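Next up: just one chain, as structure tokens, the form predicted on its own.
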Amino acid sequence: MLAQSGFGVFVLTFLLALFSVGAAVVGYFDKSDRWVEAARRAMQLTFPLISLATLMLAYLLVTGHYELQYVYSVTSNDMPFYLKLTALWGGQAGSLVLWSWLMSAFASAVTLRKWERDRELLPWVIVVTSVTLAFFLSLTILYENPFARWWQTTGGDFVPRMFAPAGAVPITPADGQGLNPLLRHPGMIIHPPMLYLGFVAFVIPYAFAIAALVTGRSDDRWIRLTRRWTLVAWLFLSLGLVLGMRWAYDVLGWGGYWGWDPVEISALMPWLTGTAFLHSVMIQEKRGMFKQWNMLLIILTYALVIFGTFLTRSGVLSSVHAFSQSAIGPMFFAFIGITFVTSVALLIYRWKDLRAEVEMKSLFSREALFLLNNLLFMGVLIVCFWGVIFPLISELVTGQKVTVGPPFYLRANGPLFGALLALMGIAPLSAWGRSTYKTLGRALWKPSIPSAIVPVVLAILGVHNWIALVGFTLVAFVIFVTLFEFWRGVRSQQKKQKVNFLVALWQLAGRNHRRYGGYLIHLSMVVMAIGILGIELYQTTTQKTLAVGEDIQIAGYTLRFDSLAQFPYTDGRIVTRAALSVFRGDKFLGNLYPRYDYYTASGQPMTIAGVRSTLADDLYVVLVNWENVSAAQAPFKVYHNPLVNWLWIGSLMFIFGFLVAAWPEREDEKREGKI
């Protein structure tokens, strides 16, 4: 009864959905304010109905419903509480009722606002958020049902009811299969809401984007109201990458955090085109220009946003991150289709509108390196693009699926990226309007020549990699440039308020978030570059069949192979552990724990790395072979990775970094008519 009932739900909310829709354009071309009331509550409606079917399913995870197909695929007896929680979101069927649900909490939450100022821009709001909605709803109504039972032949066959042929009947197994092992990992518990949060977020500034256009507004107010929406999206979906790197690092027992995967790569591209965005839309606020790319950039990260969704969930292409095959990619493919080329012929039709009120003076002033900057993301987001799509065209023209390689990846971004690291030294620099390389020279020399001994000291503690030198030479660069911006920022505040470096250090970011802020988010990343160019440059790896007492060595590293045990836990798994000790000359460091948990209800591994972090290096210990070890003797994979724990420290340091930039400002306050 439950499941019929949260299935209803879901049938009643998708209907309010669509009438809301139809409620919004009437209103909107009849004048109607009572239509777009109507409009908005039934809008505000869906949340706390889609709330309900989702604490339905939520429940029937809890407590072991397994006749329906869902609840069997992803839990089982054996599983704690919070990991048949987190079931909700590990499997097709789920991941789209959460992604719903978020759809319509940011939807019922920005209908909530006050709209007097921009009272024509709610009907087409509602409009493009409630089409997106619909959108996600049919697809778990008509083809990812999670409250679907399972009915079984005369055979003894499971099938889904729609499949069930004469005589099959309803059937209730003992237990499920359980989730994945793969999905049981802290990072994955929480990597998949903060995807689909940075998702979700920037369907609303693309909403107001199509209102305006849809309106007839040419004026920055549309950026402005979604402001902190676009910061929320990009926060999060910047967390969503960061976990789901940590939970490659840590699971996949390969020994890196990013191996170019088609799906990883989908999460990556609307962030691209949305980095790009926040950076050009403070030129449009500051100056007035980048109107028509702005609306561009915010049509490509919503597209790319259903794309992402659309490569994960139709499981057209082979990644350890993709769900199975699924009849859900033709309704995907259209969907983008339609709302790609609408969006893009109403840019069309307002393009004179969006023109610039001001023209660009000189290509070193501030809003041509930021123009330079997002040229340099979308030639990185190209790359990118075009290495998803090849094997589907591959296969399309020549029958043969042909994949592409972090080589390439690495060969064409690697330029890019380099180019990105320069310019967040230079931009900061230049100043607005016009401007000379002549003053850009000059202000650039001072942080340059620390930045020039960076490579020399570096050589001579033997580094001769070239990309390396080069690397941590930018590095080093953005690092001087930002110290510099604050000191020179901290000693004016200090001359005109007489007060001591730390007061007029709290002064000077208290003025400016988004541009402190903006600060100490380009020192995280620069931060993060150094572990990426440490373990990408650097890394080793070496790999032994090792019996009790002997050992392998690495990068000045001996590890001694101590015992093996294998022991069952009480929730299903056979554990084979390896106990290792690590020394470094004849001083002990320590012990490493490799090992392999067995989940025998599903039949599939899990591989749990050793590792010893410190900030030089991790060293990371895989068990290999597990079918094959034995108390005398096991293979292990060492993997040394310098550098890489700064990876790690620049996320934290980039959280930081947003949560003074996204500070909100009494200026920004009083024009919103807050204070």
The other form holds:
Amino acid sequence: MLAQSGFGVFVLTFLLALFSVGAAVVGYFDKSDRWVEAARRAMQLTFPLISLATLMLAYLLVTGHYELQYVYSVTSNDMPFYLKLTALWGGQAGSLVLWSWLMSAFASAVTLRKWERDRELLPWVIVVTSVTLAFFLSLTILYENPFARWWQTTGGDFVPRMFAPAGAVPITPADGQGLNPLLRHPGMIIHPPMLYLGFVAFVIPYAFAIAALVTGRSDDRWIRLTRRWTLVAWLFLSLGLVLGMRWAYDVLGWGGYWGWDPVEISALMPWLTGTAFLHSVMIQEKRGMFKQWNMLLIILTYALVIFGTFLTRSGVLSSVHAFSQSAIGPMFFAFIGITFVTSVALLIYRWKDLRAEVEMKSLFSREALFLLNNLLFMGVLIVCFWGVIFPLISELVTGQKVTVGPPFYLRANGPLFGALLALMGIAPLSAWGRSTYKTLGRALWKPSIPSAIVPVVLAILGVHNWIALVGFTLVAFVIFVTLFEFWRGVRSQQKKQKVNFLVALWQLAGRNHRRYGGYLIHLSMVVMAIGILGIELYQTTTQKTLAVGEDIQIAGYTLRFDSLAQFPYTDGRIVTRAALSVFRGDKFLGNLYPRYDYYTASGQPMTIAGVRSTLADDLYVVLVNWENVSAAQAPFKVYHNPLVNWLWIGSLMFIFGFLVAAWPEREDEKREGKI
Amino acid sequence: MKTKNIFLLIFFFQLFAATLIPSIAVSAQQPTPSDDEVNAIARQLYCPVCENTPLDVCPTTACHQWRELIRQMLAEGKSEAEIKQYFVDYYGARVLSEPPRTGINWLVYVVPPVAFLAGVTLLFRAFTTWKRLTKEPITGADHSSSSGSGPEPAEGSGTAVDDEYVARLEEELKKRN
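Moving from the form predicted on its own, what structure would you give for the form predicted together with its partner chain?
Below is the entire complex, every chain and molecule, led by the chain shown above.
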């Protein structure tokens, strides 16, 4: 009964979203506030309705209603409560529900405010968000219904259907299959909602952009109105990516954090355009330039958000044939095509209205360098997009699948990321408008001197890899430039206010959160770059089967195999755990306990590495579960990952930088009535 | 005759042993390839069954067997190139971490740099157009008419540089950019 009600609520919400679209369009063309208001209310009503249906699904998950195919596939009796709850987004159907729920939440939040100054934008913001919501709800209702239950047909087959097939009898399994063990990690529990928060939040600036295009508003109002949404979207997308990296590092047992897998890349691509957009909108706000480009960037970001969901949900990555057999694949494909073509057509229609108000004055101005930054981000995007879709093209044309793996991406993207690092250092020193190579040069030379010392010191310390030397020099350059900027700003503040350093720093950051928060984000990025350079360039690995008492050496460490134990756990796992002692020379450093867990209900294993983490390096040991393991001997794979912890430290710094950048500025709030 | 035959038999046995012993000695000297040697090749190959998983870390039974096959081929003295070619012959080009540089696969390597260079060219042309335009009087609203366009400080004058910076900073902070 609850399942039928939940499904009914989804159908009702879908109809409401469609009504909202229709009412908004009628309201705009008839200039009828009543219709627009009806559309707004209908849109807002979708949120409590989807919340209700989601709550119903959550209740069915935690109470073990295994007669529902979705509940059966993602939960089991032995799972703890919190995992049953997070199983809500542990499968395809549930994750689409999460998408719709977030979309309705954000759209409702946007339409809550008073719209006096921007009344003409409202109908089209409702149209875009409601169309997106209706699309995802249609997938839930037609193809990925989480409320479908098991039936046994007259032929003896078990099929999941919402309504009984002719002659079929309902089936209720005693237990479910349980959540995929790989998804039972804190990182993976938070990772999908974070990613989806980022994905869905980017729909809001896109909706305003389309509203501006339809209504012919060529000013930067849509950007100012959605500045915070864009930042929030970018934050969550960034956090989603980082959590995904951490999950991969902890759970997948291959000693790395990023494998250039198409699923990872599909989440990275909207981040690339989103980051370019974040930089580029500043030029429009400041100089009235790049209006067309900003529109294109947000259209691309929206398309890539849907494309990312499409790639991971349609089965197209496994094979183009899986795509053609998939029910939702063609739906996604059609939706992306229609929205992208419509958006670009609108942009072309308004192209002349969106001309720059001023022209570029100097190749060394900040706007010119921002444009170069955008070009580099687009370069990385092209590499990623092409790398993801080429295997599909190859399969379609030649019938043969190929793999586009890490060597391709690293070779193509490495120089682009290096150039982005360099720009991160140079751009903050350039001025808006007229800036010459002389003024830029004068600003650059001071931070350049300590940066130039870095490669010399590194070379003396024994670093001879030229990529490492260039990379670490650029990292140092960005750090020195950023600190130099802070120092100069503080000194200027001190002169003006006659206050001490810390007070001056506080006042400076308080005067422009966005600028100094942005600098902190730059710092966090280069700290992350230290970790990436360390693991990518200096990771070493070795594998050996050890008898008890034998040892294995790597990067100056010795690991001795002490014992191995196997025992059942309360949640149905069989845990196989090894104990190793770690030494550096003769000094005992501690124990490591790599293990693998075997989930008997689903028959799936999970590898948990034993990790010794320091700021200098990680010692990452995997009990190689697929080889022969016994109490007397076991095979171990050991990774030495230098500097990798800086990647996670940089991620924490990033959150702090974001909080500073997004902290409300009182004058702005009053002046602009932000949403 | 009988004794002669026995000597002949012993001779041939010794001859056989003489040819056999070096090969036994060689195989005794050739140790079983280590896990690291196997992984060095396996990490360059992708599991033909699992999606996007390098062979050295793939946990499936099939991949375990393929790693053992690599070990066996190494023990037989096969080179890295020969082993990779064997996998390509059997399972197709998808086992390689990058498409082989043949036929349509060239597109994967050519398209990104061409597209990027096209972007650079477009940008460069736009820059030169803008530079030409700025030599003429600028019309329209300039959002930051005085931003960075103050009097140029004297070359090498530290105080002037600082003053210029402070003025610019103050202006940018006011404009919140």
